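To begin, one chain is listed below as structure tokens, in the form predicted on its own.
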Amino acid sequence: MAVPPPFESFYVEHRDGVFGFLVRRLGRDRAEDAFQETFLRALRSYGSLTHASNLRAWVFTIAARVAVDEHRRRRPAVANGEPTFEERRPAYAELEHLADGLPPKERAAVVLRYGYDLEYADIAFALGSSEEAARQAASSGVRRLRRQGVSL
């Protein structure tokens, strides 16, 4: 497994296209929040990676996860004037301890398209690969789990 860099060096190769990542989900304004919220929780567990081997799309899951989180504070659910409140996990932690046993780039990949919905162009910026190779990424990811018997 790959041993991970300082984290200074990780941070100074990934904060552009994380910030243009999350400018282009929530706007400017919100990124910058948005962004050292993505850092600092990078930070926290960047000592325990268990993924080290493709830190980019570690960091964009971090991103992804940020820019929901940040839609569900801004944006309250109400239904006949009472707050409502979501009973179940959302979608991205209920498939992230299924997809842990795919390769990190199919797990990347499925985990960034079923769990935060995200377009195959992010994917492939998130993976450093164009967008077939982050198509083939989740769909050949699919077809493993398909194959363990987990349905998407």
Second form
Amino acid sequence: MAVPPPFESFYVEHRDGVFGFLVRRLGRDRAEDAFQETFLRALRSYGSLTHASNLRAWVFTIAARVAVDEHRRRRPAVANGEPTFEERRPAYAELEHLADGLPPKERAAVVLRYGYDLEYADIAFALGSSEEAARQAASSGVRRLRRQGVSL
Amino acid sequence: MKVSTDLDRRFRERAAADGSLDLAFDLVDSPIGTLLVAATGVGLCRIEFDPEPERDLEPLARAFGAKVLRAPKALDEPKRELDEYFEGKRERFELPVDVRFEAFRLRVMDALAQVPYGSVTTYGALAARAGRPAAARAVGTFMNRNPIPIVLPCHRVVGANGSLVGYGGGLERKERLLQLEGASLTLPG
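To test you: the structure above is the form predicted on its own. What is the structure of the form predicted together with the partner chain?
Below: every chain and molecule of the assembly, starting with the one above.
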């Protein structure tokens, strides 16, 4: 399998898409910090990437996680009232770990759908595919996990 | 949504400051054309003439690691010394370099680094100084593959009869650099 391209090429190819995604999740002001954080995290793990397939899905998964962290940082848990989605949600770190063995596109679809609760329209955008393809990737990823004994 | 020039610049600065790049590069204007200048955390490792990043980055990534990014701030020192050199205000480079050569090639490149500003030597003389007087042809190959031309002054190496012979960046550039240094093509001894 091909090795990842030089980080410069990867960054130039995905920077606008990732920024657009973060603006949708966080609003323009907060998207700027999240953008830098996303690509810094991507850079730090880039050296240990062993595949070059679907780097788009990979970096969008990082962006989704940064967006969640950013939400948490800005909105500390309220003492009373309903817990927010971010507080209730199953540990996404755990899901990311469980999904590690999936093909990159399925992994991203599963993590974005069940870890970050993204709409299929957003997942499709992240994967650079149609909504239908995103739905299919998520469901075949889930089937594959179930076959491995993981329940979702 | 398009990333603004300012956000792009801030990310590149942070990435360089983060210390996780394998290699930072920038494109630099000079009197002999645009140069691609690249450095690792150790020092300057590459100068390319007529750069085309689409073509040049892959081999750099193979040699130094995939974490290659254009990060102008990280090249401030090499750019400053190169500017001073091209303005005729610097005769010696002091910047740290990151080049690795083996055995004989290392001796040749060491000898090359000692050739003074504004003077020339020959392929044969360098070969002799490196301990293998008959290896002028191998010296020519080393000069042709010099990873950091200008800084390691392969433009100061000419044929035994004083002809310019060749230059990785083209003979015009070699001539131009020698003119800049005020070198006369009179060979010592």
